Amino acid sequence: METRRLKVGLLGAGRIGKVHGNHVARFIPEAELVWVVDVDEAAARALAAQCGVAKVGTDPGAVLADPEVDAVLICTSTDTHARLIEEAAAAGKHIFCEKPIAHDLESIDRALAAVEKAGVALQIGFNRRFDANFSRVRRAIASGEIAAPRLMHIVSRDPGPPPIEYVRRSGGIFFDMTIHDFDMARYLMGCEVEEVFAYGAVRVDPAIGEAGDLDTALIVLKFANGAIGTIDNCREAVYGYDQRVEVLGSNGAISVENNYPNTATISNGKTIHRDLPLNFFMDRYTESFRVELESFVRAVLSGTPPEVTGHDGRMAVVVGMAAKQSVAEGKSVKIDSGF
């Protein structure tokens, strides 16, 4: 008997849409990519041709109206995410949506209510949860291998800042960059953040400050389990994409380092050195992007809850809002019913 395949429509054929589209088309046999749409029709057609997809266009409504489509991948601009989640839920489609859902809680809550009413699955695209290194840290905490966690430190630094045009519409560093780290902190600790104290500065490019954003930040988190965490971000690390985590527990510690293009070490009379870390997030997290989609497809086909929920998407934004408020007010912000 032939195994059922999940029929998927892709909304958005930009950088991340291309990644997800190719993964569904080439590497996830339990799913089939049947639609590609983008406001840029040429981009949609190019990706559809690359993935062997016949249905292509510019209107997401056509995908949502197609009875063949079981699920959609929302990879459009952030300002469209919440609306498309609502529309997809109303159409009875299961949903994978890139982060963030929105920059305001009213839009997020409306989208999540639509999902709950429709009874469809919603997974948010926090791919770093599916990275083998970070998954190992989570297991060490969840299993009690290092016993009670006391301190956590997350390092997340980009190799270079994004274009100023992107900065102006991104929602700011806490919503387009640190949001991954806020989700990672909650995921690793297995509990909520209760209080946030954040410092921010412009140390990379004055134009980023002129656009109303920060490029360097240090955030202190207090968790419900009593542990303390820190996140340090910078939009520029000249040596490459810097992604590290360390957790200290009462019975030991666990840490994960950067990924490198090779394991070679060069030794001579002056130095011992190696090549720089991977320099782009698409290289560093290639495998995790595939694994997160496999997880989504598996959840929908089996009828089990997605591993990254709408609540997870909401809480990452809440912590980001608290961090932004902390920088503006110069004091810690408690996360309570006000969020």
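Switch from the form predicted alone to the form predicted together with another copy of the chain and give that structure.
If you are looking for partners or other molecules, they are not here, because only the chain is given.
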């Protein structure tokens, strides 16, 4: 049986581009990686060689102009996402784009309008939705296993803070870190966030505060389904990457723990202990990166809507804006037509 394979062009051969490129090239039989482009030509060439890809370059335009290409993976720097979405949509290519789409709603809305007009598929890279733990929680809610949600907690802490230059450019903790959790909250609950309150603190490194950002935060959310919940963020947890969720429903509760390199328990004369959890997102979320691309490829090939939409990409940014405003004003902020 001969099946059509999706021809994919990769824009951006950095850390996450390498992950996606390898996944398409090795693990997804329904797709074929046909282009690798990066501003750093050597990086593009190296990845292309590793993946057995013939077409290499530095110009995204060449990919978009290539009639062989069905879809592009936008893995470039954030400031180029919205523009590349617009151009790819105009070229009739399906689009997988890393989050966030942009930091301003104007750019996002223009990009989404272009996608809508072109009738192409757009999927945003909220990979955690495809993680086995979090999708199990979603299933418990969606299937009614725990009935109506009442309370939710997301704990999301990094092993250590990023370089201070990154903090300066990233748009702040709500946009470089919590954005994943805002999406997780909406995904798990299956509805919109209606109201946000946030406390922020600088507890890890005063330099982060001096750069105008927070390194520790508690965000409280009211959902359209009547539930309430929190997100707990810290830029440093000495024991490693801490990624957990729990939800209380009217007929039960579900919680997920961290993932570990092994299941060993070691006992000695002092403690009963285990090794530290998997140490940061490339190890922790390896599987989810592969599954999200499978999902994208299948959605495009079957003509069904992607599992993570442009609207999802937009709303995570909107909730982040509301959280930022709440910290500034010390008040709960409603998410309404103002956003």
